[in-house]
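The form predicted alone is given below as one chain in structure tokens.
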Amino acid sequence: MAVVCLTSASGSPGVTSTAVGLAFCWPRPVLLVEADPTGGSGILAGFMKGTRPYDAGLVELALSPLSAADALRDVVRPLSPNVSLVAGTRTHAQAAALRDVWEPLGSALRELEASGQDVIVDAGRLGLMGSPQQLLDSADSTLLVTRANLPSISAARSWAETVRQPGTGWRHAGLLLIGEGQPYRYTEVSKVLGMPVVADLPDDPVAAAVYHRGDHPPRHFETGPYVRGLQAAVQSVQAHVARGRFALVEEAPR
């Protein structure tokens, strides 16, 4: 594994809560990068409920005179024994200052695999000023998070054709579907958007709120359908990345 980006086309399908949930179900050490250009750390304010102040993040990395790899070490903060965080910008106005940091940061993130650490990037919504385009394009897998209803699919469709173009779009694109079967099945969504559904999660606002705003876990949370869905999604994403890497090896000139 290496770098996995999550993003959305519109609305609030649950990119941040999904990114946090995947990170806390990940079997290896994982770095969670908050690259959403909207501003204001949704993870510190939401999942951490404001109990941990912002003291360093992407802005400090961008301003550092050190290389991206060295500066990255200075802004990583632990969330658990297995999960670390690089917090995003304080405000949306700071996102423009990160324009030149995405490419070197992407290289630094890919180097983490050698140390046994994977990366999950919360890239927020597509099309915003300051969007981490270089991370989206260079990730081992970039997943478009969408719900299985008509408004969400319609919004995703306007982006899908662009991001799946060989040579100009994402390296290994896929969909992460929220609420499969409500009302559309994964086969229908995949056909309309022209991208594979890599994983799906149940539409469970109560369980998702644990990762979205730090709510107390409901009864049987650890063995419930939402966490089981996250665990299955982790395995599916890992397999998706492995297939993409194998395909790149097969396509390489001999």
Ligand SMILES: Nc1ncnc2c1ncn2[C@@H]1O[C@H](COP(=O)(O)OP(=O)(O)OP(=O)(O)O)[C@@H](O)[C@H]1O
Contents of the next structure:
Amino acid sequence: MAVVCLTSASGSPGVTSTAVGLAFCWPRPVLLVEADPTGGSGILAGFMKGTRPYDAGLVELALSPLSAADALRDVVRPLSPNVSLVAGTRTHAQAAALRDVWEPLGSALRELEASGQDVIVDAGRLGLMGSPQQLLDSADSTLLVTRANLPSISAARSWAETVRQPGTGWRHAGLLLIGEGQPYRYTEVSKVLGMPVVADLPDDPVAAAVYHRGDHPPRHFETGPYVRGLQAAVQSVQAHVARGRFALVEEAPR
Ligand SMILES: Nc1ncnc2c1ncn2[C@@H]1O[C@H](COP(=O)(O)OP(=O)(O)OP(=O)(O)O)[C@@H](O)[C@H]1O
Ligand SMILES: [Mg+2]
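Now the other one: the form predicted together with the ligand, given that the block above is the form predicted alone.
The complete assembly is shown below, putting the previous chain first.
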């Protein structure tokens, strides 16, 4: 199906938790790529609670003499039967070493589609040194994660103006809104940021903590509003990618 990138403008709105949550609700095999240049592998330390040591990740991929596609196979680690992970850097200082890896990695990730695997990228916060720009630009869908409050929308606004420029920005941009209606509705957020709200998730700190730091799932987690929101978000993201591909076919010269 696709390479989907999640990123934010500021304020830790929930990119990593949402990326992990979407992966665990994804209906097909999916690869999570931790491309946040902040370092420290938030997924191994958070969702996995440090139970899994870091033994390979993006840095080993960057240092490998193999092609990006072959090196990728060596650094993928299973998290569940359906979800695998490429861990990010251990420190922010390593992120600079990844500068030349994003482009070949982007091609290698797109090739995974042939093997029936989709990709969800946690691209961290925009504008950081070592940010995976080429992945953000080349993904089938790049979603700016934002809360529905004024500080979050205000920070997202300046980036939204940049990334929605045709030809210079993301191929297929959209918003993933957390806490819709707190206080702004998705129509208002979409209008201000000039991008469609592709999906929204409830503001549910207890449920989100399961994917953020490996908390024990609360009662009725699997059937509760947060997981139902993730399941609906998966469908919406898939439809958004399909629409983007259809538009590309329509635009192609005949
Ligand atoms: N849908 C949600 N509802 C409520 N709280 C959430 C939600 N998603 C994430 N959170 C909480 O928000 C906090 C930040 O989450 P997370 O680390 O996923 O954000 P982030 O955008 O990846 O941050 P950073 O930019 O620091 O990497 C955590 O406490 C997490 O539990
Ligand atoms: Mg994060």
